[in-house]
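Consider the single chain below, provided in structure tokens and representing the form predicted alone.
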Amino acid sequence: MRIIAVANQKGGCGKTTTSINLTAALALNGKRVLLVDLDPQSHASLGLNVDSQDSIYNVISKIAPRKLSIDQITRSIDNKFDLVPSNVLVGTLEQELADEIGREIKLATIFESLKGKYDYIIIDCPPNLGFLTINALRASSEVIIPVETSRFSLQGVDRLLDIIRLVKDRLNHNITSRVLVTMFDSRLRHSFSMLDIIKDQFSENLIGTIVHLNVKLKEAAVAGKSVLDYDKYCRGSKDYFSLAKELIAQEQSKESSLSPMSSTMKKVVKDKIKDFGLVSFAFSAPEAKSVYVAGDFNNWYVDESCRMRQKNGTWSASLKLRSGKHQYRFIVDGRWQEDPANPNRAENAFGDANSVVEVV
């Protein structure tokens, strides 16, 4: 079970939007996912049209009039998508448990009963670095830090990373932190300047997917739905679906690296190498800051292995692909698009088309 906190002490950076829509996208990919709303403002709950008197407060508190288990308060949102709601009483937990020993592991202890029930738990943290966020970090193995392209958002990241180091030192708990660029406005030159700064500062732990500014994300929240339920063809849906694919690909890559390869398997791999061919991709974009190529051959995962190199305004990359047909797209400054030089296309699930290349 993979537990991921979504946190940034700065409000308005897409934290709750990411929590809701990443959960929905993971569920759409067949994963069993629980979204835990740990914010007393209960924006994630309200963003899914859930207004509940019972919340995570009833599970953690010792003085709650109605003491409940986490299963008793969990609400089903969609197939494989469950929610643990929040309410204003959650904000009183810090004062209530101020002097209690082991208060930092309350959430981690509760999650023990959920092992085997979910593939992912996503925690929407409050926009501060208090007791609730510390609990979320202690319960998680990973934290996603949404960052908009502004200086103030970057300052929030530095402070959160300080808290993560504190959790490691004081509570002996390691957390992997990754930065997600959100609310990216590709119309503004300033956005690309800030993106370069973010890449320089967080190059080792930057998520490849970029979430673009999209009005459908706000409309979906008002409608009480995830953006994938509200408009599956919009830019926001595509970005969060891509983010979910990236997380799933990380998991598959890790499992593959941990599996020992037998001598028989090594022979099979050696024989299969003959079935691969070298494919050269090229894209003309002199003004672009970065270009990647991703497709079904790498699970649509965007990382340094598929970054294209630029020379005289043309970006290029050569990849070894298995024999057969492959669908792919270019990611130009975070925006996915077809290969304009390739007339071969196949319709995808978003109503767009992927470019198709055949390896013989």
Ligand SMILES: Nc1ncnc2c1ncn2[C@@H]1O[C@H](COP(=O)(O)OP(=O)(O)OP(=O)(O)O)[C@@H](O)[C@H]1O
Given for the second form:
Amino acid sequence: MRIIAVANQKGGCGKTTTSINLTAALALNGKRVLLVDLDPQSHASLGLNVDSQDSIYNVISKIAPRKLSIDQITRSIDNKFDLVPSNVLVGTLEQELADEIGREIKLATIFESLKGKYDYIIIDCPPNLGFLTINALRASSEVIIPVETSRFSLQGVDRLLDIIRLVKDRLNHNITSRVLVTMFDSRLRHSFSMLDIIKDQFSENLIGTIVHLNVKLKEAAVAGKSVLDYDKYCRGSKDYFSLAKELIAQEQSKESSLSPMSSTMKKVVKDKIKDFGLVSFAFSAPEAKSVYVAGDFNNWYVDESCRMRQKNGTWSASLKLRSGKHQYRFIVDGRWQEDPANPNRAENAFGDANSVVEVV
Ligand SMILES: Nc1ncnc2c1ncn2[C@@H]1O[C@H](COP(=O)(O)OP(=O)(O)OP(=O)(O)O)[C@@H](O)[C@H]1O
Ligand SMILES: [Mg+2]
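Take the protein just shown as the form predicted alone and give its structure as the form predicted together with this ligand.
Zooming out: every chain and molecule, the one shown earlier first.
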């Protein structure tokens, strides 16, 4: 069972949106998932149309008039995944348990009884570093830190990393942390500059999937649904689906390092690889700070997998593409443009041209 806290004390950086939609996307991939709303604002619960009288407060509090078990407060969301709802009383726990010894392990202890029942528990944390967030970190094996690409988005991330280190050292608990870029607006040069800064700062601790700005994510929350239920073909759905796939692939890579690939599987992989060809993209721009290549092969997404590397002023990337014709463009410091070295072009819907490459 993987327990993942979605935490950042900065308000409005996409914690709840990530928690709800990552949960839904993992469930769509056949995983048994529990979403725990640990924020007294109850946005995750309300975002799934759940307005509950009972919450984790009834499980943790000693003075709650109705003492309940975690199973008793858990709701099924359309038989797809489960939710432990929150309500405003959850905010009183910090004060109630102020002097209690072992207050940091309340949630971890409760989760003990859920072993074997879920593949993933996702915890939506409140926007502060108090008792509830510490409990979530202590109960988790991983933390996802959503960071938007706005000007002050990195403020406070250091403090959160300090707290995670404290949980590791003082509470003797192993936890890995990774940053997720959210609300990425590929129309703005500023987003690309921020992405570079975030990449420099977090390098291998940056999640490959980037969540783009997409109004459907907002609309879905207002409609009380996950984005995958609201509009499964929108960019928000694709991004959170890809995030779920990335997390699941980590499980599989752990497993495959334990069990070698069977010979039948090796043949299937070999046959599949035949349909692909390696395409090398290159672009000369010594002054540029970042260059990406995006095209129909990756749904025109800008993310880490299509970031080009720079050497002596030339940016390059090699991608395995399926046989056939592909349209693409370069994104140079946030500006979309065609490949000046490639005369093969096709007009696009914006009245510009896309570059065309063929894999035979
Ligand atoms: N990728 C996105 N594109 C467009 N809107 C988004 C995106 N992610 C989040 N939002 C919107 O931004 C607002 C803040 O997001 P969200 O509630 O997920 O942040 P939060 O970190 O949970 O906030 P809080 O700190 O208050 O708990 C919401 O209105 C949400 O619908
Ligand atoms: Mg929230």
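Residue numbers count along the first chain shown, from 1. Basically, rigid core = biggest C-alpha set you can superpose within 1.5 Å across the two forms. What you are looking at is a predicted structure, and each value in this text was computed from that prediction instead of being measured.
Annotation: Cα of K289 displaced by at least 2 Å between these two forms, core superposition.
After superposition on the rigid core, the Cα of K80 moves by 2 Å or more between these two forms.
Core-superposed comparison between these two forms: the Cα of K311 travels 2 Å or more.
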